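In structure tokens, the next block holds one chain alone, the form predicted alone.
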Amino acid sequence: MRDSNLKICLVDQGIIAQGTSLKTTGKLNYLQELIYSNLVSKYSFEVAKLYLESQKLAIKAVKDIIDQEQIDCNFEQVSSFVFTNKEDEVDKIKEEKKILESLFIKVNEHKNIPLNLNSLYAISVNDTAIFHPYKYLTKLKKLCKESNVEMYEKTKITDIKKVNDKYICKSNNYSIKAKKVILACHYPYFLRPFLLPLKTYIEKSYICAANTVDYYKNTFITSSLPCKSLRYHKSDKNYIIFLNGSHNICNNLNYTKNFEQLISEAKQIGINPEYIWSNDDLMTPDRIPYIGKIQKGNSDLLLATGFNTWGMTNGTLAGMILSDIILGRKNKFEDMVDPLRVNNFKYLNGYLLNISSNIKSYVQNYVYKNKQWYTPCVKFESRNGKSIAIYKEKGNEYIVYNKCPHLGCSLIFNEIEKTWDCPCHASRFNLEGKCIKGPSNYNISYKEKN
């Protein structure tokens, strides 16, 4: 795109590369749990083959960019494992192996894996990779600036309207006119006719990192939930990154307990966490992302979301597909990831789960108001007819409205990360009430009326 002579503007609510991409485990991997047997079962062998090709192409694209631009981002080719300690998962992994081999992928079998983890069976492939996403993306940011791409950080787009043949993208203080718009935000709430809440759900994960003496050139992930994922990172020290306890954001709302579980599970396998954090991923029923046109025949308003925890490959894939659409070129993966695709009826359960999860989150918010998940240092009051929450720490008092401005869900205080989190659509606010992650566009800071 930077060689297309198009005038490009990039707008980010925060700082570029410091959102979800900063919190990822940084895998470039096509061995994604049991995705291929799932696609064969629900769609066809041809769809599974196409998805595999898209992921391998994305990995190659990242490596080519790194080589061409000489980006120092700890890129390293590694082996990747899918494993299980459940008897009923063994045959499923064997089926995944069979499908991959029919797609000419060399797959290795293992009864044990080189970690202190229980494993009945595992498979691995050798041609995947890891890297440092923040180093990679900050270099791309620099290259874009050198190519005269306009960038606006700490800028929220609060509304998008089409006027004649242009889109008017409004921020708090300015408007941007554009012929074409790409919505690449985590939860693109602008899509009111698209019914995004019924087509997706949000998965929350808990991650830690610790210094380690050992270093294995491998990544590991379980074949099913509850997910466990590990990888190593080599810098001035060796680190192991461990993910545990992924769940639908509408469930398991005791975040302190979830972090405690992460630390407990980590220590059981010899990891003493030095850093801990959480991350949110937008999931689709068929595990294929939404990339492309939001309205049939309209190539001026485009979408890239629903990367299903594999954002490093699917984000790269989105860039290639959307570039082709804008430049009038046909991309072979465009139909597979079409946001307007009609899912196989076998994915009906996924849609019903999304609907029930949304209903559950709204009911529990309005009935229980999530107050059972607050610490003793949080108290509630009613001021000027509004419900507020007060958090005290080290002599400081933080007062916020305790409802998310997006759709009014009651917020949960995340005691570990010191944020107010929405359990409906993952909006996030800092202690002072400033919105640091959408879909909310507004702060929850409390202001006394004069």
Ligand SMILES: Cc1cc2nc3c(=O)[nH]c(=O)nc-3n(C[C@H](O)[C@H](O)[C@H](O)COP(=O)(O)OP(=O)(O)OC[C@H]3O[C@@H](n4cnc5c(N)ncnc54)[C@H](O)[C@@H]3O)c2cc1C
Given for the second form:
Amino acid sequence: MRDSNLKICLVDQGIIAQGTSLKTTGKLNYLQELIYSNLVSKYSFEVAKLYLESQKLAIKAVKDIIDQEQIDCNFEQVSSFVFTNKEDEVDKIKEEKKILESLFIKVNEHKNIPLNLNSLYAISVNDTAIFHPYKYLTKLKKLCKESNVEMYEKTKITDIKKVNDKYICKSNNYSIKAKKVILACHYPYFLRPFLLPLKTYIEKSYICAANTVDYYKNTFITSSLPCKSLRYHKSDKNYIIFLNGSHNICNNLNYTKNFEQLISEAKQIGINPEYIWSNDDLMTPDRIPYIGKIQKGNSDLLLATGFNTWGMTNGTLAGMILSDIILGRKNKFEDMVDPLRVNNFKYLNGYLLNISSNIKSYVQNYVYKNKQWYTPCVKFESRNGKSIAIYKEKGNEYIVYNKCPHLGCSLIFNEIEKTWDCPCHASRFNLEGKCIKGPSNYNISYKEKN
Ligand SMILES: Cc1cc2nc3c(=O)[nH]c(=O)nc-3n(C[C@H](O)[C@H](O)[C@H](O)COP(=O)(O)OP(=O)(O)OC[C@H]3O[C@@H](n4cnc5c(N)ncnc54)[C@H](O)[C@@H]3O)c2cc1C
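One more: the block was the form predicted alone; return the form predicted together with the ligand.
Time for the whole complex; same chain goes first.
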């Protein structure tokens, strides 16, 4: 795209590179839990092969960019492990190994893995990597600026409409006219006809970073939920980045307990968290992302999301596919990730699960208003006929409307990160009620009527 004559404009509601991508574990990895057995059993060997090829290509693309542009972003080639401590998972990992070997990947077997991560069986591959996504993306942003890409930060797009042959993208103060639009905003809310809530669910995870004297050049992840994932990060100090616990955002709503669990598990493996945070990603029923056209035959409105917690590779893949679509070139992965693909009936369960968890979270919200998750520092009451929430801290009082403007779910107070979180589609608001993460388009700040 850099060499095309297209006039490109990048718009972000916050600061570019500070969304979900800022808070990942930063692995560039094609050994993604048990993805290949899943794709073979539900689609075909050919799809598994194509997916593997796409992930390897994305890792190579990141490495090439880093080398070419000399980006200092802690890129390191490492081995990546998938492990389990459950008897019934061992055969599944062995099956994954078999499939990978038939795709000419060298796979190693292990019983024990470092630290006190209980493991019965593990496999690893050698040609994967870790990096620092924020440093990488910040340099890409600089390169875009130098290539005259216009950038508008702190500019939230609240509506997109097609007028004649142009899209009008509206923000609070301005409108941007564009011939082609890419929605790479994690959870696009604009897509009513696309029914994203039924085609995805949101997975939330809890992560910490702890200082360590050790440094292993490996990454680890469990083959199934509950997820444990680990990598090392070298800077002025050595860190372990440890993820413990992932769940559908509609369940496990006691965030304080989930963070406590993270800290307790971290201590069990001998590390003492210095930083803790949560992050979430969009999951699709078949674990393949949604990249491409969202209306049949219309290559002017494009989507990139549903990265299934592997957005470092899948986001890169999205860049390659979408630029090919825009420049009218055929891309061999386009059909695999087509957002309009019809999943075969074997994925029906996934859709039913999304629908039922959406319904469950609405009912829970409307009937109980998430009361079971109220914490002592938060008070809920009704004012002027509206449900409000009040948080008190150090003599300050923060008042917000207790309703997510996206679809009306009542909110949960995240005591650890000090945010109001929507348990339906993961919108987040700061203490003052400012929306810091979509799909909500609006703030929930309460204003007293005179
Ligand atoms: C715990 C966890 C660990 C992970 N670890 C890994 C890993 O090790 N390796 C890996 O490959 N992947 C990993 N992932 C997945 C990866 O982090 C995500 O898939 C990826 O960051 C998503 O990128 P994105 O561009 O879709 O979203 P984002 O990075 O959130 O970018 C979207 C941008 O859109 C902007 N935006 C949103 N709405 C609007 C609007 N209305 N107007 C204007 N701008 C808007 C936001 O401000 C944001 O900057 C992990 C995910 C999680 C949850």
